[in-house]
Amino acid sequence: MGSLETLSWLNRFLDETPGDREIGGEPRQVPGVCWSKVKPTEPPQPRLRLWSDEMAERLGIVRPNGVILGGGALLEGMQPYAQRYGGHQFGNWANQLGDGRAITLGEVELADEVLELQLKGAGKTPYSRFADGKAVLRSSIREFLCSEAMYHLGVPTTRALSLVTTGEVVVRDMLYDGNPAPEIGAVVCRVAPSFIRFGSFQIHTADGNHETLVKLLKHTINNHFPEHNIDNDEGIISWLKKVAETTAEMIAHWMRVGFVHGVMNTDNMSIHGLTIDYGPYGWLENYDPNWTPNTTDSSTRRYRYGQQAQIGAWNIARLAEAVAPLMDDVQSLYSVLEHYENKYIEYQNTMWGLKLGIDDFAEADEALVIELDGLLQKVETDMTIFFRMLSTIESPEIGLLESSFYDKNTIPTDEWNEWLHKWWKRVNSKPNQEAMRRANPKYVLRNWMAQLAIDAAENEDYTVCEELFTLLKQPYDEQPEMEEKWFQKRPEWARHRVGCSMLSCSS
């Protein structure tokens, strides 16, 4: 193990794609480039608050102080930059967006891979528009805990290395209701193979800048998809199918564990099929496919839980459109959407087979799932608790699952017992409970749990953060000492509380 200072820093993205070499943070349009050099804002009083030993071991570094990871002193070899991209936001083209508060420090070369380190909340970039480029403690805690929790759930995701408070006050209007308030500033260091997004390609197509589009695509293929090429239509289609496949797999995992991203804009979609940009996400408490945690999405519910797979397809179509100018046969792009849909169905069926302990899930089993989906919506049912308890019962009786319902007096007992007997017969009275327990987590980062950690941290107590961080590293284990406290339905105080039932993009 070494220190941050001893890491070998690379800057392939800067070397291989067009960039804006002016260092500064003034918002502006920067046509024709993929990135802009920018220097993080030095925090007045950085303090390292949360640290991932696991991620640090992967990077080969020891725990530092908070200066560098809070946006302070740069190390030799670092050439920080912000990426330029565009995107569709809530279905509408938003033109230039870019890293408004994210600054990539550079790439770290490891024995078997290269990883990027990026600071989120470290100050203005040319893409900050009218914002300050900062982040607040509440959103930073949510990103740190959730990205690591998702990794241990087996969901493809970016990772978190650290969380640093900056010692400054950041003003935010949390609900966009005209009531801004001062909050604690913070910076998260997140890690990924790259932070290239669907929108990274879209912006150059929108500008008609096909030369830069080709350079970016070549960089992406050479460094992140070396088994692919873009020499012809077949090569481009093959690469797009790979992106479609990993995106479908990621979303199937979201559905498996009850995660709702909340902001599936094309600028928030990773070309690596990783969950990225943890903003107003949420976890299903009551099983409601129409639920979205995002207050901005409350009228249309575009990004609701039950529509995430369809939005994934829509976003893949926008990525295909972005590379269409490089194709001779544009019609062949439809095969990418077909591939996404086929792979999603495959992943979804695998997921349901695991959740229900059916080893040989078949098309005929889809009716069983559809019936279950309807029953789960009839009364308020805790998704996580229901499926975890289903993996433990020894007979098909709804009474054994009643603690997963918010009001047991409303349970349609006869309908449930009928479904349970169908399921029990299907698995020959022997569901694969081991597979079920591996697919149905006992612990997820429910919003009310994250809010308790935030409340404590805002009063200088990070023990709840640390407890949850430890708990969520083993989400499929029983952890009986944690059960009474954390294996619980949403408490009544959290039903309508801001940060639990609803969130905004303000962070």
Contents of the next structure:
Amino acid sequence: MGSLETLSWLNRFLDETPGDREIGGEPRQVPGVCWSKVKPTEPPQPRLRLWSDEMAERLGIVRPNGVILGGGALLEGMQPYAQRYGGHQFGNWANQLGDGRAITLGEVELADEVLELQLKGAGKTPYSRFADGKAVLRSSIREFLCSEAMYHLGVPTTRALSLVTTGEVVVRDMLYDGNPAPEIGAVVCRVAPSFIRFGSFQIHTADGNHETLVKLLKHTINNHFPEHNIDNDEGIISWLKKVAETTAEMIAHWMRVGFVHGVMNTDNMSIHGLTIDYGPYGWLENYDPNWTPNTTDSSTRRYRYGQQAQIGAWNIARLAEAVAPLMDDVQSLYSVLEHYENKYIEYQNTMWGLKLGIDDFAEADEALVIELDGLLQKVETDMTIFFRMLSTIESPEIGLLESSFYDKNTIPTDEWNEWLHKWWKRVNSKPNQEAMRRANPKYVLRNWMAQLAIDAAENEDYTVCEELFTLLKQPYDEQPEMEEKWFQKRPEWARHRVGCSMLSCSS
Ligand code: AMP
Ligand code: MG
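Moving on from the form predicted alone, please list the structure of the form predicted in complex with ligand AMP.
Up next: the whole complex, starting with the chain shown before.
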């Protein structure tokens, strides 16, 4: 094992795309570039609080103190920068956004891949706009725990290596209702092949800067999609289809585990099809396709659970538009959207086959799913518990699934038994329960679980964070000793609690 000091750093993004070499500076428009050089802000009292052993092992490093991963010192070879990108926010073009509080330290070269290490919350950059570039403990815990939990669930995601508290007070108006309060500052180090987003391309097209657009595309293809090219329309289409495919696959996984991203703006869409930018995300507890955790989105619910696949398509269309200036025949871009849709249906059917233990899931089975979707919404039904219990029952009786319901007196028993019998018949009384137990997690990071971890950590107690971190590394295992505490429906106190049922972008 080495240490942070022994890692070898690459800076391919800086070497291969145009940038702004003046370090830091005030928030401003920086036309024509893909990045700006910045310096992380030194934290007064950095303390390493959470550490991902698996991620560290992948990087081949031992646990450090909090100085470097809190932004307090640079190692030789690091050339920190903030990325410039734009994006559509809630359907509207927002122009330049960029890494307002993310700072990439550099790329680490491993034997078989190159990974980028990025600090989130280490201070201002030219893209900070009106904000402070900092992050608070609650949102940092949510990002750390959730990205690692998603990884262990098998959902494509950026990873987290560390969480450092900075010793600094950060003021936030959590619900944007005129009640600013001091909070604990924190920095998460996250890891991904790159943090390039759909919006990274969009901004150059919006600027009409095709030269930079092409340079960024070439960098992206050469380093991250070596089997692709952008030499002609065919190459571009084939690459876009690849991005469409990975995006569709990621969203199908979200649907499988009940994850709602909450802010699927095009600046939050990874070019690698990774879940990125954990903000006001949430997990379905009672199955409600209209649910969104994001209070900022409560009026239109654009990013609700049930609409995530459609939004994925909308976002892919924006990416296709961004590369349209390089195409001879723009019309052929429609094939990318068709591909997205076909692939999504394919992934969705695979998912339902696994969730319901139907090995040869076919189009004809979609009716069964539609009926199930309706039934799950009839009365409050816990999604995770329902599917997990369904993976274990020995006969098709709703009584065996009783614990998934919030109010046992309201269960539409006859309708359920009818559906269960249909399903049972379809699987010849032998659902593939092994497949089901690998598709229907027993433990997910329910909103109230994260909140309990946060409440304790805000009082200097990180044991709940550690307990959840350990629990969520084996989300498909029974872990019977954990059931009573964590295989549970949302408790009453969490129903209307801020941070559980309601989250904002404030972080
Ligand atoms: P998000 O909704 O978190 O994806 O953020 C949208 C934009 O706001 C991105 O450009 C972020 O970098 C920026 N941003 C969010 N929070 C802060 C902050 N505390 N300081 C500076 N920029 C921020
Ligand atoms: Mg973002």
